[in-house]
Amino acid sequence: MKRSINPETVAVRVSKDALRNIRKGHPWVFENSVIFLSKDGSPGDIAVIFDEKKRFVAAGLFDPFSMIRIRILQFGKPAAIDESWFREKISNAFMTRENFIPQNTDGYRLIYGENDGLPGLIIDVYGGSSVIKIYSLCWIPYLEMLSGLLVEILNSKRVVLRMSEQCSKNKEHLKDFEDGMVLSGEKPDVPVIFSENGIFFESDIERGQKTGFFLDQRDNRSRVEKLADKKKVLNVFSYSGGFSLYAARGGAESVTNIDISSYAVEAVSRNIALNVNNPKISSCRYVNLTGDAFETMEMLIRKGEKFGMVIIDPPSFAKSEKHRKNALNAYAKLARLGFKLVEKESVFVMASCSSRITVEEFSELIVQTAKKEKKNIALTEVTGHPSDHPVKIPEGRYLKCVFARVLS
């Protein structure tokens, strides 16, 4: 069935830096780099990219309240941007993935925004049920075809819409989409169940953090797995405990969670029930802590508790550069915290998902900070993105994991 998209056509120009980035291949164009429109456009408009000569340079999503005011989709030659140009995208995106996501696995991110070609638009996909993620409203009149085309390429059960803080604010040009509602299929009575590497887990795809789950650390998860052995772990940040259960399956002898939420760490137990015919997860001892972090670590220390393994994936700290230096402090104490908690002869593992602190200033503040406190550490691997997220331009590379090993 053919989906009717019927955007408005916005002329426009823009700077010589932002022409020359253009050319280059980037696919934003900030509000202050437009120097003309042909009309005044609504969000979703196809805004087209002339030269000072008239020539096509580029076509993308105009968003008249958003900071990028132009998401660059076609770059180059002219090309219509209508339902089958989508379904290319998508179907080349999931042919893709197919090609590297692990056996037993049906958790996974479909389209990471720019660096898939679709700036602003995230899709993850959980079993039979697909999660699309805005963060720019140009995406609104794009929805209905976009639910459409995953029930018709991936036999999505169920397609739900999920809001960045921004969209949802901005309720006069939502349309009536909110942000949790199901664009197709039946509204899950509970979290909706994947398998990732042949682990169960459960997602809130309606209410939960992201999309539901933290699909970017799965690689992580399977190193940590690996190292895991018949150590005492302590995860900080647990979530719903993917690192968790992980480490369990690898041997560890009992995992310590710690989450402020009382939803994520009740989660943490369910998950460990969806997996009760893996011997190793369920005869594992587990010990949930629900608080703030910083002080539940600092009460562990106190106690005198020692771990094999620590294990620290925090929020981004830093959502702008102007929160760059609380968010290094921050990460400089949870590290202080960290090792004041590790056993001789143990393993430390610390991740960052701020775009903001670059890999190189982020493993310098771990070894920094060990050297403070006087352990002595081997950094033995410092990794970035799984497949399913590629980095195609530079603001699409946030995650970064140090693993390193304290030596006595």
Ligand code: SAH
The other form holds:
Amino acid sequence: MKRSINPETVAVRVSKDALRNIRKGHPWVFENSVIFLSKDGSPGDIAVIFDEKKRFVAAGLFDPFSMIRIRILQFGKPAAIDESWFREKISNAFMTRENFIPQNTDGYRLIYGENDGLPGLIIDVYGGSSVIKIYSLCWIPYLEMLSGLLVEILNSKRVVLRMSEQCSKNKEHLKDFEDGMVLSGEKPDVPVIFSENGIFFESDIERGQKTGFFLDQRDNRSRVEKLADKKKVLNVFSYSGGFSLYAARGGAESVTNIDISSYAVEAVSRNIALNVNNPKISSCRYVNLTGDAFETMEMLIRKGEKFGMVIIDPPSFAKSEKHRKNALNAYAKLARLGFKLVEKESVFVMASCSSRITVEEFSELIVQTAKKEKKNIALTEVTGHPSDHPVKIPEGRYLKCVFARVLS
Ligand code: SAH
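The block above covers the form predicted on its own; next, return the form predicted in complex with S-adenosyl-L-homocysteine.
Time for the whole complex; same chain goes first.
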């Protein structure tokens, strides 16, 4: 079936600096780099960028409401941005994923925005359900076509739409689309269930954080599984218990979960129940604490609790450059509290998902905090995201996870 999209076209000229960046392959053109527009564009119009000699440079999607005015889809040579163009992108992404998604795993990221050549667009797959998440209104005119392609290429039984807060605020331009709506197939009456390395999890694709689950920690969860045998584990910012169930399968004696969201903490118990057939997951002892991580960790310190493995995976504290300093302080405070809770010869795992904090400064922050807490640690691994989150532009590299052995 052919689904027409009929976008309008806007001819654009941009600054010299912007041209240089585009020619290097960077897919964002900021509002202050645009020096000429042939007409006022609407979200989703195709912006065709020309150089001073009227030669084609690139084409992308226009968004008059975003600081990133154009998100580039096609570099160097002209092409029709039509359904076949998108079909090829999604088919390619699907084929490469098929090669490296682990066995017993049907929850993964199919499209990782700019890193898969589709800036501002995420597509996550949970078994037969696909979730499209948009970060710019420029994707609104393409949603039905994308949903059709997911049914065609992946045989998706259901496609759900999620949008960033910034998009859902702009009601006037949503054309009746809304966050959490079902674009194709039936509305799920319960969260959907999928498998990750053979462990079953639920994902609330209509309302959950991100697209319902934190798929980016898959490989780090496997690393935790290998280190957890016989350990008393503390999982801070546990969400629905991703790290916890892997630790349990790895032989952990007990897992204590802390999260501020009662919905997340309740999901931990549902996820444990989904894995009742796994003897290690069902025999592990779980303690679920709903509350602020800082306060709850302090409470555990006052009670004299100690753990053989502490995992700290906070939300992004540095959403913009001006929050960087506060974010670093918050990370240092969490690391400090974490080091107060580890016993001798234990494992310390801490992640940051702020792209504005570099891996070097994050690792250094952990090393320095350990010193201040008089802990002798050795970093054993510093990792990033799994291969279904490929990194093509520097901004795509957001996740870092430090694994350390606490020696004494
Ligand atoms: N480790 C999880 C993902 C964590 S995401 C996984 O592997 O799936 C961050 C989590 O932090 C969210 O569940 C959010 O509810 C929780 N959170 C945010 N602020 C918090 C706070 N101040 N105290 C405790 N939890 C918090």
